[in-house]
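The chain below stands alone and is given in structure tokens; this is the form predicted on its own.
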Amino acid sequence: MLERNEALKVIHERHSTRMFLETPVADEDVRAILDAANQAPSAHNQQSWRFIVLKGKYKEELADLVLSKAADFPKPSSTLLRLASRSIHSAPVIIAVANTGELIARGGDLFNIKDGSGVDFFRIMEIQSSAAAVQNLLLAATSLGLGTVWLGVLVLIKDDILKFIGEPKGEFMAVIPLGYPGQSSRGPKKKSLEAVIKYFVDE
């Protein structure tokens, strides 16, 4: 099946790339990237989430910050966070992804909820959009020979990352260095589908 269906075979290629060679990537591919990362499925086709796309002094800048905030966490945090500015460093490209907030804040009025009750309902379904556009994001890159990294352990640093870019605090936040890998490498083996499936059928 993977042979015949490239879909498939981008999802099983795709795995976490930390160090990236210094060759540029052309700003062709990143917008062919984001534009991936737009057509995700979204909460009422709100879109409510923003790329950032960092380069230069700024992505230098970056890692810096997620470096000098290392030395507030005990290990193993303080070492992710340090391993975690080595790979921004490293790659030529950053793009993160920050929600919006705009289905929270007009999420009452679509679905005429007045009393702030829908509040949480919002957030996670923000939530649950953003990260189908960042799945998106690296299964593009992967598609054009590009390596990615999710940087979830920036979450500890959140406020202080979202502030940096120019964004709103918000519930969602994600750090993708980009960039051709390092070295080549394959992903962790995952577990069975045995190990993972239940079912609920009816024969």
Ligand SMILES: Cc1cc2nc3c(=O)[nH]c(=O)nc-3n(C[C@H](O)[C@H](O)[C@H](O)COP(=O)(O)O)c2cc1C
Second form
Amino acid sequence: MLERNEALKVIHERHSTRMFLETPVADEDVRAILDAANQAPSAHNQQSWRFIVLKGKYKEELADLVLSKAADFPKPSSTLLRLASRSIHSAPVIIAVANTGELIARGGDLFNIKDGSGVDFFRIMEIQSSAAAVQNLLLAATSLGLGTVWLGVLVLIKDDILKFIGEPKGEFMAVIPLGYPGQSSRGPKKKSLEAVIKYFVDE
Ligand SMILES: Cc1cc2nc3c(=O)[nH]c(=O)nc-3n(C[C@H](O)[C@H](O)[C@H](O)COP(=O)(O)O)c2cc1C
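Taking the form predicted on its own as the starting point, write out the structure of the form predicted together with this ligand.
Up next: the whole complex, starting with the chain shown before.
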């Protein structure tokens, strides 16, 4: 695919990194990455995301928590949780993303839906908004030469994670290890465009 500008080049360069170098990440780079995440579109501009940065002993405690919970699950979940714990341990910085539930709380008034039937709608809107923020975060990291991986498997222990990051009333979105890549990889091949696009065009 022709990479016509820097943004398209970064999108093509991004791939998941699961092991990291010990090299620290500059605070200003973490800040730039979080600022990029914070620029994402959000439903009703509610910006109902929170970013929690973990380093040092807090990061190690999170890695230990994930490892200790892995034994409660059958394979392959337990294996994925162990691998997630290893990635958390390996990365110098962890960014957790949680939804606040603000849109769920205020959505009824904002959209004039009073009977609670909109909860599913507002929840999906919050998840989609935060997913946009996470993707901004991943791409900003790539643009700075940093690696990331979106650890979704931690949904399995979401209540423990939310409590650990001090967002017990929120909704778990992602835990993202961040650091300089430990090994170079291009990531898995994507499906061809023909396999994923359907056109309805009248011309
Ligand atoms: C919602 C979501 C959840 C994911 N959860 C995990 C995970 O728990 N562990 C992991 O190693 N990778 C996880 N990934 C990364 C995917 O495995 C990865 O994006 C996919 O294999 C494509 O590879 P690429 O990111 O290098 O393009 C997740 C990605 C997404 C979008």
